[in-house]
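The chain below stands alone and is given in structure tokens; this is the form predicted on its own.
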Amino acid sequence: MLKVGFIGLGIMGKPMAKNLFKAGYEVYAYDINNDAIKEIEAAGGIGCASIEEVAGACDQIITMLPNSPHVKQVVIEQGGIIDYAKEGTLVIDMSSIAPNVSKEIQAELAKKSIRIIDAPVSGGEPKAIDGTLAIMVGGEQEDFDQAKPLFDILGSSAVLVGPIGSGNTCKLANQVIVALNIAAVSEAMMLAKKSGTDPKKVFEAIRGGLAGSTVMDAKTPMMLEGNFKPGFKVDLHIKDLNNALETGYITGSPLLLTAEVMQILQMLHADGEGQSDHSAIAKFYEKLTGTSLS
């Protein structure tokens, strides 16, 4: 049976790991949360007590972690994958982190003949559960080809965008578009509401036209129902936009609208909405107007 390591069993990693062992892989899973390991074991995975145990058993290791510092800690710092993995091991980092950090990690792993590709995803928890994530990859063609059978299980599409770091650059572009789209939908639905027009009818009327989008279809019903159960949390989107703004600064790319939406997300965080779905941007407009969309 094919083996794969999986480190990071959070809101996205847990269903992704489950999809891999449902597809026939022997999944060696580790997380700092022991309850998450137990859940994976109960569902059919192999729980591990350490990074060393994962790296010792597998020559393909997926990491799905919150941000750049966590990936560096797990992969290249003392006690990380770099200390225990065999030469030729392929690390598939599916976390969403800063592109320059992906390059930094790749340079360190190369010293030990360990390979890495960055392969962040889009789709949130629902698509992680049903295995239809969009996967954006940076790295070498042969490494992408090796990881492709895993991507075929985890997602509906996987595109090799370019060299290491390109996957995360693509993800940042994705997150900019998603954040701005949610803000635009929130603003437009509030305009309809304040004008005395039913936002539900407005949504039905425009969703099939040029304004329609996957974001609109996924997030508008949540806004209109007042349902902000997280598929992708406000705090995680803050993290992604912070990486986007940092990358924009490094590369000299203006991100004016991104900076504005970042302030909205920061205000939501300050209001205790950090763990809400990012569709809670609508709540910012509700607070400004004193009007509920639901």
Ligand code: NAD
The other form holds:
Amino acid sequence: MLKVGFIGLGIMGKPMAKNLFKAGYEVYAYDINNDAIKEIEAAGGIGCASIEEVAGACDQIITMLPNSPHVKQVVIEQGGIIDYAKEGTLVIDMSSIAPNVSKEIQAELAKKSIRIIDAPVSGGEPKAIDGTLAIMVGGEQEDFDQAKPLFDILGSSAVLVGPIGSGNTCKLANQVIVALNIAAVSEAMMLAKKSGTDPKKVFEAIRGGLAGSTVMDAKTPMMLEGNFKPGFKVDLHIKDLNNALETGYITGSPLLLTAEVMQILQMLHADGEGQSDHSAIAKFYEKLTGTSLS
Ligand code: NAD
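I have the form predicted on its own already, so could you send the form predicted in complex with nicotinamide-adenine-dinucleotide (NAD)?
Zooming out: every chain and molecule, the one shown earlier first.
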């Protein structure tokens, strides 16, 4: 039977791991949260007590962790995959992290003849459950080809964007566009409301035109109902925009609008909205105007 390791069994990792064993893989799963391991065992996976156990059993290992420091710790720091994996092992990092960190990890692993591709995803928990994630990949063609059968189970598309780090650069571009789009929709809907025009009617009238977008379709109804249940959390978007701004600094790319939306998200965090859906950007405008959109 085909084996795959899976480290990081959170909101995204758990359903992804489940889809892999539903598709016939033997999944060796590890997380620092023991309850998550137990849940995977109960559903048919193989719970592991350590990274060493995963790396000992598998020569392809998926990681789905929060951010750059967690991936560095699990993959290249002492006691990480680097210490236990066999030569030729392929690490498939599906976390959303900083592209320069993906490159740094690749350089360390190469010293031990361990391979890595970065393969962050878009789509959130519903698409992780359905196995319809959009997967953006950075790395070598032959490593992408090896991982493709796994991507076919986890996602509806997988595109090799370029060399290592490109998957995460692509994900940052995605996150910049989404954040700015939510802010634009929030600002425009508040303009309508303050002008005495029904935002619901504005949404209906413009969603089929040039201003329409997937973001507008998904997030406007939430704003107009005052429903900010995540979805994708404000705190996770702060993490991604922080990585975007850091990457902009390293590469000399101007991110003026991103920096402004980052300030909005950080104010929301300070206001206790870190665990709300990122459509809560609308709440920032509600506070500024003392006017509710719902
Ligand atoms: P999460 O916080 O729910 O899960 C992360 C898991 O990693 C947790 O179970 C945690 O215990 C585990 N973990 C942390 N440090 C660890 C370590 N050292 N060793 C082993 N396990 C460790 O996060 P998530 O929502 O599943 O997101 C994972 C990644 O996917 C993030 O990079 C996120 O930005 C990205 N992402 C999330 C969504 C979403 O909608 N949630 C959508 C697209 C991409």
